[in-house]
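There is one chain below, alone, in structure tokens, taken in the form predicted alone.
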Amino acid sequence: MAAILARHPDILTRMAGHAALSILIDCPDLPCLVLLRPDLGRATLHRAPPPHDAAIAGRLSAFLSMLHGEEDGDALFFSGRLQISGNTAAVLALRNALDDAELDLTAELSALTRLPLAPLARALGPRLGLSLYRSA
């Protein structure tokens, strides 16, 4: 998370006063929960829910399609594919900041691993129901 924020510092600016809040990500198809602290540039893994200010729950495919701009976060929420609890303003601030950052997941993963992941993303994307690769 720190590396992504270093490349996209506007995410924290866009979150304003909500960046110091903790947001729990709960995907039932992942083996752990993820607690985000944007202001600290930290994401920690947990087996049980730690104290948090807000939570987002849903399948990994819903999160990925929202992050990659393939599906609207509001539509995912109103369809029930994503559930939000706690400080909804913090969740909205995070979603809006990520939308504005226009993250390319393939580029972000490639930067983190220093590997050219576009071929892998093209191969795995359809299995996840996504096109994780954006052509330039």
Second form
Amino acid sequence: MAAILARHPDILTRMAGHAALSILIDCPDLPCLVLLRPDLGRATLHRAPPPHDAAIAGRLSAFLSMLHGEEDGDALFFSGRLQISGNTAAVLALRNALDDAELDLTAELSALTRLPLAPLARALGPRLGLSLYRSA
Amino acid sequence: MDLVCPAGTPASLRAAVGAGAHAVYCGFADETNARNFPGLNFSRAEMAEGVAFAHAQGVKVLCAINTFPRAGQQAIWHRALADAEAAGVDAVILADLGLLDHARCHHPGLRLHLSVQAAAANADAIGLYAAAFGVRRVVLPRVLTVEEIASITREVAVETEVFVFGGLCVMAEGRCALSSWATGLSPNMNGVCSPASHVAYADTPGGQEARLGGLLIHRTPKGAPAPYPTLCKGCFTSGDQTGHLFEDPVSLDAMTLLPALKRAGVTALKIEGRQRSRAYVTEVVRAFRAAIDAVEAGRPLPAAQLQRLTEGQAATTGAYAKTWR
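The structure above corresponds to the form predicted alone; please give the structure of the form predicted together with its partner chain next.
After this comes the whole thing, all chains and molecules, with the earlier chain placed first.
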């Protein structure tokens, strides 16, 4: 997470004070929960929910579609595919900051690992039904 | 007719331009604009970059400075006007009388649009804004019928702009105190209606509860469409009746009325949603640009599937064709 934030410093600028809050990502199709502390550049994995300021719950496909700008966060929420609890302002700040950053998860992982992951992502994404990269 | 599109972030501005906007509206990241939400809006540098990007594609940028300056703090709003002009915006969208006067006196080259927040809903009021401050366009409140819009457009010498899609404010905008009553913060003064900082969702045995300032606004069955908790679209119990007293939690979609709005003489069609994502902006702008092009060419309206993007997963033509209960 620290590497992504270093490449996209505007995320922290947009989140302002909300970056110091802890946001729990709860995907039932992942084996663990993810706790974000954006200001510390920290993402930690947990088996049980740790103390947190806000939480977003939903399937991985919904998170990835939102991250890659294919689906609207409010529409996912209105339709019940995402649920939020706790500090709503922190959730909005994170969502808006990530939307503006136009992240491409595959490109971020490629930069991190120095491996050409795009062909693998293009092959795997449709099979898994997941948005693994940002369309042009 | 011009399509005026929302941009809460630079990425959304680029998305709107790419999807076919004729103009984009946006605001600075402070209380000077009516969408002062966490993580949204533009720094001064981002505004200048956004204007340059849009102009390179032949798209205009309108800067919303449409809240009402607080006593003793007018300098914040005056600075926003000067910075918008320096960034090269094509117009500023204002609501406050004092700020309109300041703009007319100190920034005579700036084109002035009257914000919906001014709630100017008749020809006499609009005529006064035009005569006194040189306002060139008025954004009409979302409480008028198409016939009333046509009547106003015939009577006034300024352009008219109407909302055609997105969040539906059903109150006299700029004068609504419901958000202030529940949270102490309002779109008029702070740029936030029902601010997220005062919103709480919780799963309960009775369903998902949405509260605003501690007040229970909605309780929906788990998995059912969940509206954002605003008082005007809240669920109330009165006597033995429970329901949405003022308005259902729905969004505006006036696409089918575009031919009628063209006949009414409307200059610009506005999409609400600066707080929404670039995915929303792309899809809605693309659909409405195709619809406008069809209307202008005399073709039938194309089919659009925008309902899943709306609050409550339901849409209305609002007051444009309202049957009041």
